[in-house]
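Take a look at this single chain in structure tokens; it is the form predicted alone.
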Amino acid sequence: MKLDKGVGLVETKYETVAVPPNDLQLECGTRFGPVTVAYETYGELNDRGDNCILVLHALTGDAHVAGWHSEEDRKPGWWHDLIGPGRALDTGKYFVVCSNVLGGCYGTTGPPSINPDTGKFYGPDFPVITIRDMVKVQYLLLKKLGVKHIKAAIGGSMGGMQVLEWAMMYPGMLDAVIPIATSGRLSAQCIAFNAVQRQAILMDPEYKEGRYEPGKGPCRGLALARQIGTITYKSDESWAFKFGRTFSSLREEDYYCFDGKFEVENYLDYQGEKLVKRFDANSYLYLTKAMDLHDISRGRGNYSKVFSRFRGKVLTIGISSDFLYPKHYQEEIYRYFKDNGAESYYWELESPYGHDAFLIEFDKMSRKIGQFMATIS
């Protein structure tokens, strides 16, 4: 691995984690497998197997959290500035792991994968999955990699949901958790937004009941779903600062054309088109449904008491301008962990960028996360 002001060249690796076939018990009752997991690692696992930091990605994220894949394409990972020698997640000390989630479309088994029983894409035949299923697969991966203990699990949004489930499912395996801009159970507002996004996909004639050709499918529906999601990831302040009421044409007569657009409309079009080029519509359906089902108390008893399962250190991070996951959800997580005996802390990221701030405010987050990691023995 080449190091150049942080993590340099990296490669995506693959592991089969559920062997033999049908070895993975999903929450929906289906026995499933084998499962291939795409993942990336940074730094070295020590001889004791106890210096791991697990990074969990959000809805349309992937395992490429740091570094770049080639000298020609220097597009860094989505948390590149947080990971590397001397950085908040210090690869000189820690073995950092990030894997693509079950149900996704970046190499880990999901709807676009081939069903070994039929030789065809799973598509809509893929089983309904949950955040807990994703975590179970991650656990199996770490065991295959030789990881015996985790210093910290960290992630934002859907990644934060996985962090919380790690604390519930494998509490003795972690020293600390850092859930960011997330909630212990999905709110009615978030479920509503997810439902409308799924309808945008399902109503596209090209969806064809989920049996569309690879590389084709409901492009307009997926783009619209992404546009809806993008609106929820920002704040009024960030929209106003970036676009205001700027009109895309300088010609006066275009202002009164029905198809004339403001720059904010062009931006939404761009975000929709960009996602269509890299993401699968069925995966979008399955992952948003998994988020809807997220509730760490489901089947475990009282919501405020279930936090007692984890007694390690907790740093919960809320975002001041987050419209999708308002900060009172993170304050709740902090409070319930603290009330149930964990060493729990809350930090509010002051930012105008809304929910997206955890993917933007690297300097502020690096300082706080680095300080917290320094307290973990």
The other form holds:
2 protein chains.
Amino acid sequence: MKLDKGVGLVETKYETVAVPPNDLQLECGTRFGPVTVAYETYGELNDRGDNCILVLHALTGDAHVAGWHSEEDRKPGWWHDLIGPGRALDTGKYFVVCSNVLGGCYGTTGPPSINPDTGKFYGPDFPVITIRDMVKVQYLLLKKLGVKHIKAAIGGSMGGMQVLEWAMMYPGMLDAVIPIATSGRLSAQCIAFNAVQRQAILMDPEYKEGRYEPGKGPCRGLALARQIGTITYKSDESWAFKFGRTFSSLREEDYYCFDGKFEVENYLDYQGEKLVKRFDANSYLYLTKAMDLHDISRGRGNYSKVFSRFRGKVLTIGISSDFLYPKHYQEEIYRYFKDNGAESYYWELESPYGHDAFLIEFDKMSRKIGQFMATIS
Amino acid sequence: MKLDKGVGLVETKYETVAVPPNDLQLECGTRFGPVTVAYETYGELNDRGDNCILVLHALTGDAHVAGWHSEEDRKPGWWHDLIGPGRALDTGKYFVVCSNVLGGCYGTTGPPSINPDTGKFYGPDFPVITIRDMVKVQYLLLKKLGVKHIKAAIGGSMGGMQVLEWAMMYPGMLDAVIPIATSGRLSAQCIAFNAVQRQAILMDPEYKEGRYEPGKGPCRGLALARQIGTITYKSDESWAFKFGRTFSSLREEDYYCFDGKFEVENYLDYQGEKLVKRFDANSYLYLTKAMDLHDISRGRGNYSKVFSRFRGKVLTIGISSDFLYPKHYQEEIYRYFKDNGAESYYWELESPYGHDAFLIEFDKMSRKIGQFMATIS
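With the form predicted alone done, generate the form predicted together with another copy of the chain in the same format.
Full assembly next; the chain just shown is listed first.
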């Protein structure tokens, strides 16, 4: 992570959209609203409102993509190195927007939000949402912000699913899309990994059918879900390099007991605990379910043909060591866009870090994404 | 699975070994015994006692490798097609032996067995065991059966770990070893997957610190552990082929609710429930821990050099689509045996089935293993 300034001091802002009677028609059939949206912007929107870059975040991400929130706590956003003056997503030219997704727990309306009709937390009464519903909310936010046109939509994993839905739902509004480490419809293996993570949460007695107090709830279950997820975000090679078989105790007797742990186990524990402090279990359930339902061809006909909706530029990025979203899924996205008339490119990010590489390999990604952005007028 | 006879009707037999005062010195330091060993044999031991083939089973496997237990229930053993007259492991020539591992729950002494000192189940008082401890018990069994020499030891996954420890512990007793889809020391990624599976069991309130009644206990936790394991035993390709995104209900409303499931989820549920009926949660904890501790170099010096202990023939088999035990671990085993003077071969089993391929691809394996066995005098 570079320590230079980038976009510097930023703040999370809030807008309310989908206010009844103009509330949101969700895919599940329910009408829903109002929706508060937490978002951040970097750079300036031009007069024509056509210089927007839309960044979409992954499962446990948030709107804080770049810069920091206070000079005391300079914790940079999750793509800090990619965004700023002169960077790959150049805030000297572009108006960069990222918002927390519908169903999330970082300021946008989701299960831990108060239901205005009841004065209580939505919890398990929150409707089942889809990637398309998230995109609709983002569209309403951009309209409110005065954005007329998007230069590029970019995101990895669940963010990449939103990128693809943007291309399907509002193709005329976008010049380019950059889906990373994602797929056009969630694979059976990914559904399986999501299912076991949800079960970890559901079997925690503290889950209480979702009616726990926000901030409390199924801590062990959520931690375990995160641990399972964490394994899938890395690679055999990265685990081997980072931890190998290092044991966390030098006492021989610890080796032959269940409390004795390998360093990789301590790391998983730490990752689990860290997420529990920052994430809501119901949000985790709803967002993984939204991923499961992700299929850009649903209700739109043949999968290979649905790509014809978007004829702009496409840069699809696959990661060499990603076993959760193997690169053939990204090659497929590239090919189907190309076969259907888009100007489509594929780039393989050579990295040992597995699925997480798109949150780590800033230098390599900056170069490639910067080059691609330079081709967009 | 071929429906021909193979070894036909067989039965599980039992021997008691490690009877005090000649009980077993476990690696953890504890002395332990007596140990009942459940085992099966196919073919006849010759007069010199030197025509044995030792088959070693994986995590939830058992001694029932071939044939069936009754004419009414012709459920064949887990490697039925590989074993029989004229087959790859030819019972016309060889005396094939397989026993349930120490710590297991299929007849060999393990956590669900009665502790003769207390009259109660061992449960969590069972000592932490290792792959080497399992091999010691197998050695004692073979001695009792009159086996003087082993033509080949063969097994996949945890079975392969035992194969490698046989080569390290009793090298003079073996002509050949066939480790399949395994590693010389468990990888950090495998430890991580084992750790989350154990946590699933431990967080089930019915676990009761391991003091549940055998046959009862942490059913949900064990089922979840098995589901996680099941995902790692397959491949993205095999999940895609078998289930894709098939949804298990035709009702639109089921799609947008948490009870609605994809077929892959139902399959995982089924696999979880099936294991709960046949396996003990404490055994699951102890055997995965034994795998974590697996490292053929522990206490023996440099990993790459420890292979020099065995100078016989080696056929190491890797599986092209295995992401749990990626093939480079088997290539490493092959190379280190070769570099240290063994007659070492590597064969890649081309298969889309992932780690489980060694329990599925009988035809391909029969051919290759049969060829290799033909070279052993």
